[in-house]
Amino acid sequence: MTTQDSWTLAGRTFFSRLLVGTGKYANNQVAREAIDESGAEIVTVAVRRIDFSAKETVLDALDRSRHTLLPNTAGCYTAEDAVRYARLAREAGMGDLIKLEVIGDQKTLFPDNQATLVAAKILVSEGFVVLPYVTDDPVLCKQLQEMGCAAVMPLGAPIGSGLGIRNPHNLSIILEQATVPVLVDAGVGTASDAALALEMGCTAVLMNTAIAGARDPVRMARAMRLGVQAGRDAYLAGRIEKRLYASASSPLTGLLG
């Protein structure tokens, strides 16, 4: 993947199409090494899980000169809570970029789509750059982009499940109608899952557990970086048409006999 293959989010240009999280690592040193190996430029942090009074936080694993911070509202179960934590992040100096999460079910961690719409409308009106985490619902994603969200983040599978992209058909529709970046968020398990998302034409992919929960997070971070690059290159190259029957690799014309 060449360095010219960039993408834009709210007027800012990025080259890495892999976004990573900061949770579940054994310690900040492992997190720092894995994030560096991933090549990610955007790193997400759960606002609810930061103890700003602590001597060391997950923020210490980041190089703020190299990484764009994407605070998120993980752990919020109401629109009101999500809006509150987004405002807190901005007041704490984290900026206007926000990954909006409103969870609707504690067991599956599926998002509450209606509450997400409510919170997104409020945050967009307040000048936030909103990236909503939602189900793979084409109608919902279209509503959010028309509302003014800077991107849409449909899940591939439940958070932390590692199941990969379970509904490529819905994702294809979302991509077809998208006027903003489409970032697959949640459910990625391994590098081939990331590659598939990019092969389909997704702008980028966000993951945390797949890297942090691996036996070797740093090596997995490298695998994910390479998987994303391979998937993007395959998308740009244009795959061959799928055929029901065989097609000879060598032409038969011009043969003697």
Contents of the next structure:
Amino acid sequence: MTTQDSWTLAGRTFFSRLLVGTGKYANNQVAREAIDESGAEIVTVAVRRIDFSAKETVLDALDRSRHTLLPNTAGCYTAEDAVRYARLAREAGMGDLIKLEVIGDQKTLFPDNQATLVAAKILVSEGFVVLPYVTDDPVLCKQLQEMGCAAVMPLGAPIGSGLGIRNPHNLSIILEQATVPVLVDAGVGTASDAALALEMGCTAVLMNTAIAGARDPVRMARAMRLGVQAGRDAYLAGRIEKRLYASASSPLTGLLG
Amino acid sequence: MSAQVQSIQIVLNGEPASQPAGLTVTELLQRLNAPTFGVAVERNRQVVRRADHPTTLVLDGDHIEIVTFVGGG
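The form predicted together with the partner chain is what I want next, because the block you gave corresponds to the form predicted alone; please supply it.
The next block holds the full complex; its first chain is the one shown before.
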């Protein structure tokens, strides 16, 4: 490799293909170590009413010189709310990146795709760099990229489920038609899930629970970093075709008579 | 200027609160010891831009929301 592998998002260059969330950690110390170990450059945060009695905040676990904040609109069930949260996030963070998340169902946390489209249109028109979390629907992903979203982020499986990439075929179609980065967001359970996303050609993968919920979050962060790197290398290296029958690895000549 | 400080009633993050009259958003944030980074303010559902904090008055009956970033995915 002569040049370092990188990707761009709205004109900004990133080297890590692992994006991590900051929720569900036992404390800031573990969060800080896990995020460091993950090598992530982009980290997600949520927007909530301030707790004036809090001793420390998630921002204390981050190094703002190295980490780009990607605020989300988690907890929003309408386009109007998501736009409201996004505007507040931009004001609080002084950045225009937004992970657009409009939830349609409390139990599955599946997105409300129609509301996501509505909110995305407004946010794009207001100059946000919109990264929508959506179901793995190729038609929807195409609409969002044509609308001006900076990336599309189809789920692999429900948020926090750890079920992995349940529909690789849909993801392949999304990748084939993509004109913007495709990030698998949600559903990753372990390193092989992350590797698969990158092997398939995804730009990056975003996860939270898989790391924060592991018995040893710091070690899992390392596993995810390596899984993402392995998957990316495998994608770039070009895997062999799958075949039904064997193809001998050792010479068929020079065998003993 | 009267010696007696007038007070106003506002709703701050969903809770009723009493504050001195004539307060700007900047002054309100200072009174609450809010951090200087990672905070955004909404007044009656309109975001108050950071540049407007020093000139935006908090008025009686205002609904003020002050948000920050928390851990999330």
